[in-house]
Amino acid sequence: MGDAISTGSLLETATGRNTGAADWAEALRDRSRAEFAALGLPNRRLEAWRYSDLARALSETVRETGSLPTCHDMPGAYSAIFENGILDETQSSFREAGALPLRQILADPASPFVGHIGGVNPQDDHPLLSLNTALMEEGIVLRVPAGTTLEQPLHLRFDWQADTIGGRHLRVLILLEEGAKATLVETHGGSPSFATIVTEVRLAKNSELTHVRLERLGSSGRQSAMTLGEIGASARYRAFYLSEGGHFSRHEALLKLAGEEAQADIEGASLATGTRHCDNTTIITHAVPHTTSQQSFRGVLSGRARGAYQGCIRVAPDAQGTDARQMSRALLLSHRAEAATKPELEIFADDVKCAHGATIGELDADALFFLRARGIPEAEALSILIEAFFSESLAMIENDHLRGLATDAVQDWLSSHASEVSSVE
């Protein structure tokens, strides 16, 4: 469950939590606290938040309906387990990967990560980034040395099983040095009263990061997450994001292609029913010549669910040779479901190839009739078509185990919500 939350209560309830930090961390927090106090919680009057009114969502008292979804373990992976926003080292193995808890980093006056935390693709006037930086207390920091391949994924598991007054605010920092390779998996389950999670990713020359986010919140969950990335020369960022929405769910991918031949590939899937809200927002900035990006998001909405996709491609004046594409597709299984899509191109260079597209529609009635005519029940027929709708995105996950993990999440959602999905209105 979650009670009403305001700008003032967010700052007040966190007072005293994040003690013991070094001077540089306290200065960073104080600066961000002042920025958030000036900006306040975002609402629909801000263009970037026109489809997602967080201030309203936090002002409402919500109650959980149904059982809470849970996260699954990943055998063999390095793990960092967060219970209600608190890192549980007794269940975790992240130190075996060379990772360190954020609390330890923030308390170190001579930390080598000064300038990295809060310094990856910084954003001006972003209220939730300021809030997260002001109140960050738990998280993980990982540096992968040059030429090193992290053999197993680093699994960050966020479980929310109890109400946490005032919410929790977590920070993740991933640094890949030249030629390093790693896989990061985030799983989010349960119902946070309010959580912000910021993942900062800095990829040096020729490095590669595979990033999988599986967000399975309860119906009362309120969470806003960000992935901030800087991708160096010939480095590659590959991502798959899946979200089932919540009372409020938003994920922003804010990526900067900062070196020539840098590449970013994002596949996204959202599945929401009931009265859930799911927002995927991306801003990919091509800052230098000869960079490539591709993003494709697919959503399925039923009941009175609301989904939003905002995708922006920015091409700097000197970023000649940019190749950027984005596509958004949404299926509405109910006349009361809502989908909003806003693709944007901001191009300040001449020699570029940029394209975007968006579609919103219903399932193919002929395909549904074909399956029903062969004796397949309606719920099963709908599941087959929806799974086929997502198959292209799932196929883009190159790692077999990770692809299976994402496929299982889609199938689990379909089986869990079969009655709601089949009640096409």
Given for the second form:
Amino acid sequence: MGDAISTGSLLETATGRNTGAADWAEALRDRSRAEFAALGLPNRRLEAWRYSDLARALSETVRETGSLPTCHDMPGAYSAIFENGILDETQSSFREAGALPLRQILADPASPFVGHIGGVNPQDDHPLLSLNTALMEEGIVLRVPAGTTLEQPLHLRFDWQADTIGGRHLRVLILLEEGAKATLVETHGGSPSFATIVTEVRLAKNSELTHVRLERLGSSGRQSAMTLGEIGASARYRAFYLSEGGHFSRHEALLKLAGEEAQADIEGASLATGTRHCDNTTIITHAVPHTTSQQSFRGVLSGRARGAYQGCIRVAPDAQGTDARQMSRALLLSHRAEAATKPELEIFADDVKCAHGATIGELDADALFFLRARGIPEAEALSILIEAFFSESLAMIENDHLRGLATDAVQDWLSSHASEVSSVE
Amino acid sequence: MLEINDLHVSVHGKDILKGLSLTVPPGEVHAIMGPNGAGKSTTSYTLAGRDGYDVTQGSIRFKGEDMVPLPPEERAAKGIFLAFQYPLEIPGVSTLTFLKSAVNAQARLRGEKELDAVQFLKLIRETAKGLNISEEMLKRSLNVGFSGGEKKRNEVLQMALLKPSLAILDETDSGLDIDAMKLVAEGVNALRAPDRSFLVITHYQRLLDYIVPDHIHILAGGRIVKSGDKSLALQLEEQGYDAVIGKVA
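Same protein, different state: after the form predicted alone, show the form predicted in complex with its partner chain.
The next block holds the full complex; its first chain is the one shown before.
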């Protein structure tokens, strides 16, 4: 069960916890703490939080309904297992990938990562980013040296099994040096009372990161996650984000295409039922000429679930030759489900290609009847049509194993929620 | 096989069928012909059990059993097949996956054993070959990018795989040229059997040159106004619906 949480209680829980950190880390935290104290928890009066009232979600006492979902396994991957927000080194193999625990970095007065932590695509006036930086203790830092390929994916597994008190704030930093390649998989399972997770990725020239996020929170789970990225020249960021929502679930992809020919491709899938909330927010900044971004978000909402997609494309004044595409599609399976979609284009260059499209609709009744008339029961027919709806996104995942993992996640959801989605009202 | 008695159906509160009665014995081919707005598509959708087609009076009995309370999938499993006038395109669902889901779903509903992948592939290869349907077509998304003829051949393939006792062909000739129509008709004729009945719903007589019916019924104003043998189709073709129905009235 998650208890009520406020700006004040969040700051209090941190007092006395931050021991053993180096001066640079303490200074970074102090600065961020002051920023968060000034900004406070976001509520819907802020345009960026219009569809996601975190202050309100945290003021409520929530009870778990149904069984607690667990994370997907990834045998063979380098792993970092977090139990209720605490890194469990004994179960993890991340050191084999050259990764280090955040604690160790924060304690090191001369860490080479100073300036990177909190330095990737920094944001002004972002209360949750400040909160996370102020209170971060646990996390993982990975640097992949120039020209090398991380053989196995790095799997960050966040399990929230039992009740946690207050908030947990985790930080991940991934640095790919020139020409490096890696795959990062995050799986989130269970119900954090309140978690913020910030993943910073800095991709140097010609590097390539594949990022898969599979978020399966319980119905009382409250989590706000951010991926901050800086993508260098001819570097590529490819992502697949899947979320099943939660009492509060938000993921922000804040990416800056910082070098020419940099590229970002994101496929997003959300599936939410009951009274869950699921927010996907992106701000893609094309900072230099000749960069490309493509994002496509699909959502299926049933019951009284609420989904939001906010997608902002910013093109800097001299970023000529930008190619930016954005698409969002939501499928409402119930008359009480809600989808909000807000595309924003801020274009300050003139030679650019920007395309955006958004649709919100119902499942095709003709297709449903066609399948049923061939003997396929309603629940199975719905599953077939929903899987078909996501098939294009899933097909974009190039790695067979990862595509299988994501497809399994969609199918798992369909089989465990078949009874809820079959009652189209 | 099929007994429809005094069937009244309303769609969105509007009465469309107003006392339709029809009996189709096993092994026979019956055609329903009628002008636009007579209730032809309503008849086929009602028999298949589509939501929103409300039976307000009368009965539909299939092999002696009342069909009205049953959902579409159960009617399909009991042997009713509707060949759609406009087969649906479903991107993201391969034709093969769809066919396997349908065959096995019906087997499950009937309490029969499902086919494994090998058995199913063998069955479908044999059946598809006879209908000139390539493996490449089977791998594509259901009906996506198929020509009008390919879509209708795909419907016949489904019919051949699902082996219904009653096949309803809803304006199967629409959108087909003569060659495509002949191919579809050949496929249908190959499925004629003593224990299988057909209800061919059409506006034009030409399909009935290729699928020759035992009986023809004229549907107008939501009920059967005239029945006869295949010569009735020729009479309609020569004189038009107004003249023939006018004589009845």
